[in-house]
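Here's a solo chain for you in structure tokens, the form predicted on its own.
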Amino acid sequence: MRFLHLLKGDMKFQFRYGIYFIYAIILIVYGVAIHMVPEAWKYRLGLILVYSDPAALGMFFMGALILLEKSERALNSIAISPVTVDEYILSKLGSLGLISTLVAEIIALQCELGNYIWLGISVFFASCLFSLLGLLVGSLISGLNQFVIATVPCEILFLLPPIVYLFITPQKWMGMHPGIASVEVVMQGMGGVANLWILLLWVILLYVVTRSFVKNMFIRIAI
């Protein structure tokens, strides 16, 4: 119950700060960029922008997220509470992957992508890949030019290979990384499932490190 008040937070949270705003910007921008391109095309950018969707939003809102609520001291009141970390790091996936994956499947639709569960089911955890990534960022950081900066480089290796993938050379072995082994699922659906689990093990790792630096950073306000 707990937690299902918390995830209810979030959304509202999100929404009165202008999230849900943006990501309908978004969606009407990609909408037009979709009907401008080629039909050729459409197909691989319809996968980049499904991918690139959890991928840059996600990180950066899950930042932005975090310094309001440090700059709110919403978080003082949080790390008090009987709410556990684990709680609070899967309110905030929770509630930016269901936003991920809706805006994700209505750029499928328009693309014709196909696969549409597993779609979704990728999405999402490449949504938590995504956020956990801007969690662990912003529990460390205090600044939004400290926060861009830092998660400049991350976008740049897990967004450019999924390109390189689609568009020039793709390898067997890079299905390791979770952005193409994201796209894979999509691309092959059921057949993708292996992908998915190493996307999935991927998310795993990463909630471990976050859990710690999250816990980290309730203690430092706390006391």
Contents of the next structure:
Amino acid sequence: MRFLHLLKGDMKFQFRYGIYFIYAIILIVYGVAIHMVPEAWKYRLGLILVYSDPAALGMFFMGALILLEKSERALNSIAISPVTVDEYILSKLGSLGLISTLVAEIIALQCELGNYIWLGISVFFASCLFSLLGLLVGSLISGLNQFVIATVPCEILFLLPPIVYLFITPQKWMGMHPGIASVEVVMQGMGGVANLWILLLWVILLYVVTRSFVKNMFIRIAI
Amino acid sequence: MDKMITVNNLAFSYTKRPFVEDISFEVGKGEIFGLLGPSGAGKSTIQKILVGLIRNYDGSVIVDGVESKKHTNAFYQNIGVDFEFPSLYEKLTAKQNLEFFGSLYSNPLRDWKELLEEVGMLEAADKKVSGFSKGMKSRLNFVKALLHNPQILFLDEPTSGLDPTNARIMKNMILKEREKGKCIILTTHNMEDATELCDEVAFIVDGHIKAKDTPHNLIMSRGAARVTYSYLENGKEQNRTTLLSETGSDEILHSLLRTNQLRSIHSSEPTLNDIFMEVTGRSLV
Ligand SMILES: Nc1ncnc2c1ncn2[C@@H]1O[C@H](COP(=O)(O)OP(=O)(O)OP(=O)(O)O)[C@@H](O)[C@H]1O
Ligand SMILES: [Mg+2]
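If the one shown is the form predicted on its own, what is the structure of the form predicted together with the partner chain?
Let us now look at the entire complex, which starts with that chain.
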């Protein structure tokens, strides 16, 4: 019950702080771009947009939310409430994951990517991965500028490889990368289900690490 | 057992150097316990231990029947914290903030309308917090701490930033909570508030309790009341102070009294701040 309230609250803040609005704008811009490119490019562009939407944006939005909660000290109120660290993280992942997945599906439909169910699952987990990265960095940092700088290596490590992957000869081992695993699921659907496990493994690993950082962030709040 | 908080031989430090040491006190239902001390004394640190945010302490800290380091999350159902600084979502309205934070607790909630009304903020319920003045944010923060009807309240400088009328209203509300049997920990630099509200205060300096007693006892046992008077001498105003217990031997005062030459006279008890300085050698404010 508490978790649902938390989730509802998170979605409300995301709405109030304009994140849904930004997503709406992005959908319009992407929509125009998709209709302007040659038919032959559509598929690859679609893959890139679908993947970079939870990735580049999700991580950034998550960081912005955490920094806001820190600077407004709403985090303090949560830290001394019955909300657990797990509930806190999962609510953030769930709320951002839902909107990311929705946006990705709309883009996918426009590009006729197919495999929509697998795509949704893949994007949701990819969104969790990047949200966790944003949460991890956000838990350590308090300024927006520092945050932007700190996310650059994360974007290079996690966002770039799957994009490059679309333009080179694929090798099997590359599928160990969480981003490439995610893109493979989108491309292969059911056939790429092994990649989904790899992605999930990454999410769980990162969850464990991020959890300890968030716990520390709760402890450090000023009282 | 009506003790809500029992602290025994508490010790803790952020570093290798000893910091908080040898802290023991008890707070019962319907009692207000004041933590007074200069900045950096360790008041917040002690509160963080009490609310279970710091767990690697030594000694024993029983809060609401639970050893604080072993608490589960249900522990927080019964704790309310009024932070020194606003801890609210600025882009949400007062009402939305209260609804959200209230929804995180499973206790029956108090009527937020009544509480806002009491602090004089009902008209502002649907306005965004970002547009509030400092005092309005303080009042909303206070209401938020009471909303889930916790039995233990931590109030950190609750009246700071409030005008005298609103400070009075809030102090009355705090006293009402005490009457209802709440256990309250008050941290403040405001000696008048502490004297008026606290059943017991502890002077904290460098992580140690330097004195602990009722404000009345501290003032009466340590300090001495004084008489200050003024008069004209060669056209210039002079001030003199003498202990109330020694007025009988103050010849100047006597002659001034006999010749109706006093311009002013008043007695003053030492304030808690005077006592604090006397006991700890440091100023509070
Ligand atoms: N997380 C931390 N890590 C290391 N040192 C800390 C930490 N938090 C506080 N301190 C140090 O512990 C000391 C006590 O701080 P504390 O916040 O308990 O003081 P305080 O009595 O609440 O002061 P104030 O009246 O300013 O609120 C300070 O010297 C502070 O620098
Ligand atoms: Mg403090």
